[in-house]
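First, one chain by itself in structure tokens, the form predicted alone.
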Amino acid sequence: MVYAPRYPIETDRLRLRPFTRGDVDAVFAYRQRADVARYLSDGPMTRESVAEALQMRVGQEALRVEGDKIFLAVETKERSGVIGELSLILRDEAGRQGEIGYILDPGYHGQGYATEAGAKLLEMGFDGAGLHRIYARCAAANHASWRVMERLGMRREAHFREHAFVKGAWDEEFVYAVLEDEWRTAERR
């Protein structure tokens, strides 16, 4: 399997593109925030840790073998500058299973950007990469995230209670998923 999309990818309001080293300050602006890190496994990031993370993400633009990841910067078409990040991960090549993820600057929450970007990730996974099932995970307390998953037509498949000790407390996680035929049926409506 090889899936290497042409960039940038556009939606009605967004431009999705690979990360560059020049994105460090824009990503640091939101990844340093405690409210962004609240539901992530890591804490607020330093500028240096953002630079290291972006260095690892530069060039991750295609799916070729199991474990490959596509990391994309999210920009609005109205203005340049990164407002968030997306991921599409090939989790099981033989089973055609993938995972999506998204993080947005809180200044852009509540405007439908996560749903719009998530819909494009599903399209990339099903139409582009030929996946059979795509799932997403979030902290059970992250109501905004799992509501995005539901708006995308994903269904809750699992609720892992106290499955990991994270940041000094037991974490609970939801797993949502959608199958290709479910997604295609919903697309026709």
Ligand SMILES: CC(C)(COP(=O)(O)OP(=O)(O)OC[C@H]1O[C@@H](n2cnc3c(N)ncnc32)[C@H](O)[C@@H]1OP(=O)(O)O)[C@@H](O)C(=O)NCCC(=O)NCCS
The other form holds:
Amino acid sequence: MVYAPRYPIETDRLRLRPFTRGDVDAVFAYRQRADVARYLSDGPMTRESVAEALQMRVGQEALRVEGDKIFLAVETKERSGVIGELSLILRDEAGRQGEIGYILDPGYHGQGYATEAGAKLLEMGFDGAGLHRIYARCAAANHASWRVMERLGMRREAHFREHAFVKGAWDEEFVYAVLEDEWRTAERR
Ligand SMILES: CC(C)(COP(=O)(O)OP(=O)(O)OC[C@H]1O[C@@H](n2cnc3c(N)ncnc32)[C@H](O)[C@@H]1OP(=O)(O)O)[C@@H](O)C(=O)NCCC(=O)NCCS
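Okay, that one was the form predicted alone. Can I see the form predicted in complex with the named molecule too?
Zooming out: every chain and molecule, the one shown earlier first.
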């Protein structure tokens, strides 16, 4: 498979583009926060760890082989400046299975941006990359995240009880997913 979209990708209110090394400060601004890291597997990030992560992300903008990841910076159309990040990962090439993820700066929560960006990720995965199924995972306590998944038309497929020991406690995980034909039927409605 080769899925190498042209950037930027636009939604009604957002512009999605690959990361650059110049994005470190904007990403650090929200990734250093304990509230952002609360339900992520890693804790708050240092500026150095953000710089290292972005170094790896530069160039991760196409899906070619299993395991490839597209990492995108989210900007509003109103002004440039990163307000969050998205991922679309090719988890299984033969089975055409993908995974999406999203993290937004808290200054931009509650405005439907994650839902708008997530809808574009599903479109990229199904229309662009030809995926058959797309899933997303989150901590069961992460209401904001699984509400976005439900708004995107994803179904709760699994509730893994105490499946991992994360940050000193047993973790509960939800898995949500949508099949291509379910997504297309919902799009036509
Ligand atoms: C998960 C996360 C991205 C969700 O962000 P969010 O702001 O809650 O989600 P949205 O931007 O889609 O906003 C949804 C809320 O805005 C409201 N909203 C306002 N305008 C809207 C619109 N045009 N469209 C959809 N929702 C809208 C919705 O009603 C919804 O509120 P509700 O959940 O009380 O019903 C955010 O909480 C986050 O970044 N958390 C930290 C990192 C994280 O945990 N990431 C997920 C890891 S699995």
